[in-house]
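The data below hold one chain only, encoded as structure tokens and taken in the form predicted on its own.
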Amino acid sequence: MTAAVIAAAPREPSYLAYRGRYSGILGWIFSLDHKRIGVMYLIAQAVFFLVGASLGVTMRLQLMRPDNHLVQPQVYNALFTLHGVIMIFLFVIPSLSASFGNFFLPILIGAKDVSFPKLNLMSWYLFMIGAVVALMSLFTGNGPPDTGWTFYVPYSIRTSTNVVMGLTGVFIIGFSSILTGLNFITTVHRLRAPGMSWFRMPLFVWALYATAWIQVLATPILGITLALVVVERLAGVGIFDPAKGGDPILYQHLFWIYSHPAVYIMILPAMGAITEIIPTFSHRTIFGYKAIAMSSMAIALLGSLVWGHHMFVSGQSDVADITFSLLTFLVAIPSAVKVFNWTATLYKGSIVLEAPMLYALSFIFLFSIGGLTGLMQGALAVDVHLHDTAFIVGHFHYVMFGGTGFGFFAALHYWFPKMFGRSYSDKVARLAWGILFVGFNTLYFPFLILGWLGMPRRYYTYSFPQFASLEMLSTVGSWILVTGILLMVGNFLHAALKGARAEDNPWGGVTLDWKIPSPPPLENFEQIPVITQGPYDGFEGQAPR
């Protein structure tokens, strides 16, 4: 992005070196700086991701051979639930939006901070408090919840495990998501730099803006639904329990009215990050800027209307099934627009396969598999066969991990030098990517085959020898995947502690974040920049270092 005025603050103090009222850890947890809050989100999410991954590997060890009894059924159900809650609510949903969104949204629109800094810090506190409350369910009551991350009734009402604590934790985390969404919407509307019209905003900002509307409009529905489950457990009111005159299908409707739009809360910021990375490493102007921007809004809108495709076998009417099936196919169109435009941007580009680009290309490949397998489930007759099989698990992880996860890794490799002013090892980053990519597909592609063959999901063990070889292959894939993750984490830790000083613009990026020092100054800009062109106009294809 070119600007008439881009006056960067002096290199010192950066947001990392700034010494305010508090020092040490207090200077972070009481900071109102959007960059420090973004880094605190990032660190918390990384820790939760590693914990959730370790639970997933434990489940794979249980399923690596038939009739295995490494863990007991109750323990497996608890592992299954905690893995889902941690990965969904503590990593995937807040992943890019809370960390990279907080850090870069104000910079990308030429602002010094978000609209409500104190509310931003409160959002982080609520996130951490909710996480602590959810994890306390491990050590209180009759043990951790064993319902699965969906908390389906009537089992979640009748089980003796500590479901209330888990629900309360997720309820609090929801408030964090709502406040972040409100902050981002207001920031985009009110704090854009002079000259930055809507169609001069970077596409990552468009993705965050669309995501924020989903957070604000859909998250309260989940909060109300989970609160009703708590009320039913504590007060015995018949809301969802059929034994008391309640309706369990009502719970499914309310839960998925939020949780399917939540899929786009998870994936849209990753798509936005990929849209920044592709043109940078292709040395091309992004193809179809307005189409990509509008597709983000279309995904947010249409994605809020398709929740019923989770309920094709629940007994809803044929008219409802057909309607939700049609809407499911329609929501694929704006997603396909993005994939087409990314591919068109690559066409005849001077592509440089640095680590961020490798993760971005992997995102396109893996997300495409996830999307196509999702369309298979949108077909009514096929879904009857695939529902509640391992195929659903494979599809879900191709979208969430292959999509959001690899998008998160791409964004982290892309913006790490800017965030911390340090360079990581390119060779180690590429090696970790290769191991991760192989491990991911070795782990999750067998799920698609297993599900097609009829392997149910959520079973703690099985007695079908025909599934044994694929289950073993999948488990070996989990070991490969974890090796890549640990290598990547080690590379970042070494870079943060001992890495060489990074250049201000190592990749040749053209948006405002690459026109300020690395790491950024405390208030981002000494003077608010005046924007005179669109974000990718006049991109001359500057080569990276």
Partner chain sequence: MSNAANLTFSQPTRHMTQETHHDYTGSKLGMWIFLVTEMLLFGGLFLVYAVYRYMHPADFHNAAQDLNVFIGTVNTCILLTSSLTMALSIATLQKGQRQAAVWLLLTTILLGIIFLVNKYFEWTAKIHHGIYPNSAEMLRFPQGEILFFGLYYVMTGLHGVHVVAGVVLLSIMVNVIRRKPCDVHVFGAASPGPAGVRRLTLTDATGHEMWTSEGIGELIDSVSVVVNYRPSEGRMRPQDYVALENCGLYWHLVDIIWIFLFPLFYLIT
The other form holds:
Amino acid sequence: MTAAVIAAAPREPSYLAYRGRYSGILGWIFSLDHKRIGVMYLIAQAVFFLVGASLGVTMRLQLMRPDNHLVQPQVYNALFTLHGVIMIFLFVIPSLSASFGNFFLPILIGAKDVSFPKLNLMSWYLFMIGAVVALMSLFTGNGPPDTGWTFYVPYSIRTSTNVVMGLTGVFIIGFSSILTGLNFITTVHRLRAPGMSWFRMPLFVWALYATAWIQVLATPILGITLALVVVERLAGVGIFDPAKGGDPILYQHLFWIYSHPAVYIMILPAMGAITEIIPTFSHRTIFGYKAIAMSSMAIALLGSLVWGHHMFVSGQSDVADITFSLLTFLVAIPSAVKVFNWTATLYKGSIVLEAPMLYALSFIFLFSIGGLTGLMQGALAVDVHLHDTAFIVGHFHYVMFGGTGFGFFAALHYWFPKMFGRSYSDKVARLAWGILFVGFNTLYFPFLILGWLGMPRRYYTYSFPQFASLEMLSTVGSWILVTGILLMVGNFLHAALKGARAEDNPWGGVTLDWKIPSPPPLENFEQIPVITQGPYDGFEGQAPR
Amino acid sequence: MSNAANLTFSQPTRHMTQETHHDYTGSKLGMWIFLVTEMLLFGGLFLVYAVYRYMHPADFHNAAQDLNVFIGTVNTCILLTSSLTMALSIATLQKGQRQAAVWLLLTTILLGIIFLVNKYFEWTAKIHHGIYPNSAEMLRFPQGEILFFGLYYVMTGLHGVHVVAGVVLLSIMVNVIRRKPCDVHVFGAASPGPAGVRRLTLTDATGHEMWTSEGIGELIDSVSVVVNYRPSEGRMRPQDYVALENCGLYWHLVDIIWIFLFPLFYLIT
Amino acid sequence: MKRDDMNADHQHHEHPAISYGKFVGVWLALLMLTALTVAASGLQLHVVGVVTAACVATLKTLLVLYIFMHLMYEERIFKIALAVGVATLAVFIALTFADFPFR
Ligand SMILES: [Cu+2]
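Having displayed the form predicted on its own, please output the structure of the form predicted together with its partner chain.
Below is the entire complex, every chain and molecule, led by the chain shown above.
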């Protein structure tokens, strides 16, 4: 590897210090540098996450006690719709792909930038415009959308609320997601450094590559579906209107054709980041490199075939029910392959429990709960009982928050020193992790029990006293969780402003990102590196393969 | 050719260049992936069409008889011809025959506009007969026919939007290839080196000197030189025509979608 | 400037120019196929008619893809990307049809 050469060269100014044609804020919003664009996504996502989280906390307050009337019923409908739309489309769909992917994909394959830097900046603008349009639906028209984030017809074509604007926002965000995917695929194909063969790519890159394909193939279906709902509302075409012969279940098919694969758009990059973190903190090369790389592709493939499991009680045919149930069980296999390989990597490693690793390990734990509860719902008979209950909500929060969210936090703790050249307090980070982890489980585990007992999702309130204690416990959990989040945010803000200078390689990582300065210079590499070994070879005491 | 040129101070210096990279295959690959997303966008509609036609075969059959096969066929031929002129336009530009390329491109645009005009008359005739979404006339139709015409308007409408976008795109390209192919390289050179007589030299790839500046005084510490590149006939580089090629790909895709829309709506009587 | 050079020649291959005559030939073939499919639809062939229409449309598409869009000269990844897209759409349609015919 060319590590020595790169380190010995005189330092170029970092991408943060670099002065291009514009300076100040303009130097950021007109920057074509993938690192700056990645950081802009990161900031935007963090803000949306906090907005979404506060909506969620408000919902918890409403559900804290039976027969509570903290907010109006219509406000509650808007709350769960916006919480869903903001969290799904503005936080977990761009997830690690837009932020960390943009920042690290070119670095990890030894490139100076992505294939289409201008398109990359345009994607960010589309994302922001889409977000603004979606958020504007709150304050304009006949009040915020109240359909839930799924926009199911026929309600979404009947309700008088501001659905068209919400849909337009999501449509634009989808377009941004497509362009990012297109950019990443081309980058991986065209800009790998000399010697960086496919099986020498870090596994985060494999995960991003698989994600990019899903983005490119599935998102257009969502785009056209939402466009059809808009046309339906504006012109009354009748395609989804049962009064005119339209079939609402066809809408559900189209919606989930995208939205199930979208789950993997959300989770795959997080899995990729976890795959980077675990070898670094076990000081051991990854176990089963090819199996993990191929499982990413297998998840992308199989994940596109299972959408019907959201529709077991919708009235679709029994044949479809059985087919989709079977396929749903199959998709657990590649996910399990990853989990087994991560644990096998830990085996006999010299494990260091610093903050990124704590988040990574809790990711495995929480994602396993999320995945296994998913299998419960994949069983037809069980799903009839569980459908539209709080169990579902608990399940996908274990996957989306316990998975993608914790993966996001893990990546943030792992790469923060590299991205900003500053160190955060490890002690505070670990404390925040502990609070977050406890708060998370206190908040969401009761959902699983409540759902099993029959508490429906999306209900404004309830009268059964037997739900009261668990609902209360869950609300207390939300407070603990928020404490943890605020502590973590505070820790990062403090580090960004006053943190000590970070080393180039604080964790002893071996991938290319740890062989360049922190923060990286504008062009990442003085000279394009020539790759001569696998991505996780070179840990001390480890013979290269 | 400027992309093989080298700008150096006569004394050791650090020179900076504007980073431009032209990954010809990469930009076409990006375009093809975009086309795949377009295909899936229409694919969602084809899926809807397939389901509803499966559920209402007779209604679809009856409704299709209201569409004018003649206009549909003419429009098909127009789009196919425009694809030919598009392909020829790229082929001529690759050979550096810019004038021919522009004319062929203008023909393509014209054919696109004729297609849209036909479409306009077709739609207005339908609307005149009271057949349009949510019309009182149409709500009396059997459900399958409502769906057929709903899909007809949505699918040909979305296709029409793509034709409009293509026409706009190609009009921009007319301007681009008339002015271009030409690109500008800005070389910035900064010499912190010792004072004395310094000169800037532009050399080609073989080291042959193409141009040398006058002596540069010691008070000057940075110089920038702008080189305009204008390829002559037969000396086209891929990056000079890749933009047109990508627009052409888009145009052909719009044609392909019509190749499927035509039998699905006009020929199922 | 070295760097610029390297990138400019970054393993692209210019494919051989297709002759104008070939383009015109493909265009004529496309027009003829259109005539064929219109004529066939007039014959009320039912299933055979649907199959003919589908085959003709596919054939026309392949001509446009391979000749007009130069796909035959492109690298393998271009064909893979397209095939993946077509296969995905086919699977989406096929799995949706696990529902409607069996209601
Ligand atoms: Cu799902």
